[in-house]
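Single chain ahead, by itself, as structure tokens, in the form predicted alone.
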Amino acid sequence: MNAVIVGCGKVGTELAKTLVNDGHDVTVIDNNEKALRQVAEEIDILPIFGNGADINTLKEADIRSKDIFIAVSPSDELNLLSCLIAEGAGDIKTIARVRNPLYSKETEFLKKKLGLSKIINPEQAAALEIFKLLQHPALTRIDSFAGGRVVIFNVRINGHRAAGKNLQQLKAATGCDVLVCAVQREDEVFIPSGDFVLQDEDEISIVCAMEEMKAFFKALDIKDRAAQSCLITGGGTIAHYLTDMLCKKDRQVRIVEIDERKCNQLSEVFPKAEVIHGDGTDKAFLIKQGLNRVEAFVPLTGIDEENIISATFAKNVSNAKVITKINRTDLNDVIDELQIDSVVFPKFICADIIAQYVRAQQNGMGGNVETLYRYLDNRIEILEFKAKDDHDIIDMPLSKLGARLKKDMIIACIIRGEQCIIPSGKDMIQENDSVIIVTMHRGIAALHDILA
């Protein structure tokens, strides 16, 4: 597909990289010539210097020949206007990034009135991911399929009974119908077979029905009670969305923000939260605000290094679940060494959402990706497909189908109505089943693409 991206900031650059890696032709528009040049040197894109809301710039980008237009500039208003002009200039799908909480309440209205195909909000999506982890503090990540009936989650083996067992022994020991579909051990990532032996410090990805997750934790004596109190540093957009979610669950929320004006605004919007004017990087101040007593600590300042330092300090002085957000992916190695509980990357979330949408539009609208997640340093993709006209796959025992799959790929789960099937060799995919695939391959857009 041919895509146009307006804006080559952190999100735009990551998105361009994702789409190019998936095999799409990408044009990037930005009015910052230096930033545009840097992206063009790093990624195989067509750079165009100009304003994404200028019709002449869009003509230069040959907008009429493009399939999808994505506006992710720093300005919500420019993104909406750019999409409106692009939609009027050609038959094209339009996606706008809109971050302002005021606009987030009008998403459906804006989509309808402006003819947008999709509105994305990375900050809101990042807040939701943090919120889910606060509901399940034992995990480093959790996502869902089929309306929440099926989950995929990451847990780090740290003295659990799983250490030293192979996957067959683990299943027998827990009595739970779960599938360990991926494992990260230091710098290596595996899609494991049944004789794969787990070790301490492995991070494992598991697919199962929601109720099986609870039984699995109980069998391994993993404590997973939702955090009841949370200390947040930084009162930006992600903190705004997260506080809203936590207050609706009647959680105790304390926000530390250095900007007095922001403090006043947050206090007005969230009367149930306690907003403190102060420096969230001051260690003594954080202790005074209860860091060593809260059940969760979430540094969300706009500076990655401050978030990492605060998170590391919290791990040393408290038992809180520590989650932070990071914008710079080049800090990954540092973060891994520090072993912060969970790190959220808003630009990765945004890229995954758009990659999922683009794949669903592929193959002359024949792509059938329902859901897409990237796990374990983005080296594993977990995709949900709807089985429709895949005659080479439907009604074939998986014992036979498995021999025809691409390498480094497994069928992790079949969802049939209300039923969640962790498949064996005797199971078959039927028409209208939802099928969850775990793979190291990139760019899988349709269920039949899993065949070698």
The other form holds:
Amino acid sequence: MNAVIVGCGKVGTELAKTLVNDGHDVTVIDNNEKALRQVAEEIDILPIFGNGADINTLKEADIRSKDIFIAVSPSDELNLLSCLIAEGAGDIKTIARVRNPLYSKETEFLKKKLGLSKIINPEQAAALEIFKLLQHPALTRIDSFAGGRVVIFNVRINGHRAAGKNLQQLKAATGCDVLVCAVQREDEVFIPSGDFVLQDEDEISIVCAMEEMKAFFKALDIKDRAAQSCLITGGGTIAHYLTDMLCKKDRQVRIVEIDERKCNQLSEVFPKAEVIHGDGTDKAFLIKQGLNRVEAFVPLTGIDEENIISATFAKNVSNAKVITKINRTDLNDVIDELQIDSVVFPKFICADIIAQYVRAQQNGMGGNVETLYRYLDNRIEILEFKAKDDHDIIDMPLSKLGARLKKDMIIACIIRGEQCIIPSGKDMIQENDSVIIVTMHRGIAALHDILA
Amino acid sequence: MDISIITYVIGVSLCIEGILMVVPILCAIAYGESIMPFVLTGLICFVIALPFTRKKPAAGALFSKEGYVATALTWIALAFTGMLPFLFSGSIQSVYDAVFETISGYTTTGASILTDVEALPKGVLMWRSFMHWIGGMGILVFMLALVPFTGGTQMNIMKAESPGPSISKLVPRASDSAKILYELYGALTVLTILVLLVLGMPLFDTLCITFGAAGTGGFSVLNTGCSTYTIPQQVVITVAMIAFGVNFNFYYLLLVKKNRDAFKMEEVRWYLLIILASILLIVIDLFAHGIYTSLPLAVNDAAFHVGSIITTTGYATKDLNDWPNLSQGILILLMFIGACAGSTGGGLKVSRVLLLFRAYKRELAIALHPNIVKRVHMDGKPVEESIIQNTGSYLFIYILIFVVSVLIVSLDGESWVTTFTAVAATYNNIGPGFDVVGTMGNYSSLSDLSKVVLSADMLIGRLEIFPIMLLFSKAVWKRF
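Could you switch over to the form predicted in complex with the partner chain, since the one displayed so far is the form predicted alone?
Then the entire complex follows, led off by the chain already shown.
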């Protein structure tokens, strides 16, 4: 597909990289020549210098022949305006990034009025991600499929009973119908087979039905009780969304923010939250705010380094679940080594959401991706498909199908109505099933792409 | 610097060169000549390339520095393997001469050390002309079109190999851009071949002459150059040469039906304007000196040589030493201006001349109003300041290398006209100069030292100075 991206900041760049790797042609518009040149030097894109809302610039980008238009410049208003103009110039799907909490209530209205295909709010998505992890502190990441009936989650093996067992033994020992679909050991990522032996410090991704998750944790003696209290440093947009979600669940929230004006605003909007005016990077101050007693600590300041330092500090002085937000996308290898629990990258989340949308749009070309997540440093893709007219695949026992699959690819789960099947060799995919695929390949856009 | 990616690029290019030996082999078979020189050359290319291409290097290592170095080294490697057919067939004995002839071929210069071209086997002549065609658009651009590279850094190769102050892609993907360029290049080449065949030119001459015109090279296959071809054939060659000197973005814009944008390209407009003005002046000059009496003939010859020189092709139908001073002067000036950026031609390029002229006009404005803020525009868009700076430095180093080359070649003791135009004609990838190295002469009488210097000039001129000069920079070879 032909995509146009307006804005080559961190999100725009990450997105361009994802789309180009997925095999799409990408044109990037930005009004900063230097940034544009830098991106063009790294990624195989066509750079166009100009303003994304300027019709001449859009014409130069040949907007008429493009399929999808994504506006991710820093300004919400410019994004909405450029989408509006792009639509006027040609028949094109438009996506705008809008992140101001003030507009978040109007999202549906704006989308409808302006004819947008999608409005993305990376900050809100990041807040949701953090919220989900606060619900399940034992995990480093969790996502759901099929309206929450099936989940995929990451857990680090840390001295519990899974270590030293192979996957079949693990299944027998827990008595749970779960599938370990990927393992990260130091720098390597595997898609394991049944005789793969787990070790301490492995990070494993597991697919299972929602109800199985609790039983699995019980069997392994992993405590996974939602955090009741939460300390947040930095009162930015993500903190805003997160506080909203936590307050609705009646959790205790304390936000430390250095800017008095922002403190006032937060306190106006969230009467239930405790807003503290102070320096969230000051260690003694954090202890005073109860860092050593709180159940969860979430550093959300605008400076990555500060967040990382506070997170490491928090790991040392308390048992709190720590979830760190990192803006820069190039640091993930380094951060893996620091072992600071969960890390949330809003930029990756945003790129994932759009990549998922773009693959779903390949429908005309036979694509039918329902959901897409990327796990373990983006090296594993987990996709959900709806099975339709894939005659090579439907009604064929998986034991037969298995030999024809691409390498490093497994069928992790089949969802049939209310039923959730972790498949074995005799199971088969039927029409209208949802199928969850775990793979190390890039750019799988349709179910039949899984065949070698 | 990442050596593995550089050796990989060189290896793949040598493989491509080996495969391209098919062209002269077919020709040799058709004329019943020995195919051994080409088969051997092909094998040698593969043997050298084998260890380089066995492992594909990790993605993303081709940064700007590696792009320049890979391009420069690839071209040098091609020069030393491309000369083998000349040596194996015994057509050229001296290695200096063979290197000169090969670099002249790949850089689309067309300067020759051969005194009797017609004595050479047809297969060798075909290889000689075919080198023009490959070198015109560039073998690395060809490689980009064929070989899938991962990561987005392929542009660094295209930038290093394609001529012009700033290279832009036609479409988002570098490999697709390279494909489109070669498709346009191939289509125009086939069109020229067909027209020349219809006009009755023999097949062998048609192919060689078209390859020379397409790459703006200029090796001819007859001792008399192009003078034995009929007037209509000469007209077609003129049009073809001028067409291949046009920025290929122009054809792409026409292809995607953006005619208005295409004809708005200032570089193309100025290029055509310079050609028309030069023809007009030369025709008047020729008439004033009574050299021609027939207007159509004068226009034909003037157009042929103006087209030949400004596109840096170097075909000739007349001995230009007989032409009056003004006409010769205009042609020497055209040697330096050269063709459009993004074409197959050499020289300074029309766009650089335009940019420099506009930068100069801006300096005048600044002298008048010291506080003025003024951007230089091209095609209605402001030009990045870094490009203007780069163009200024380019002009300086361009002149410096020219002067040094002239000084070294002057050791031969030839006339100043010979010395000056020999350097100008090789440095700008044209081919023939004036006097001894004129359209009906050749470079065989120059010393080996001069041949080495001129060979280097051809390479430096074709790759636009920086890639070759970077090889001599210590910083490039440091590990860190």
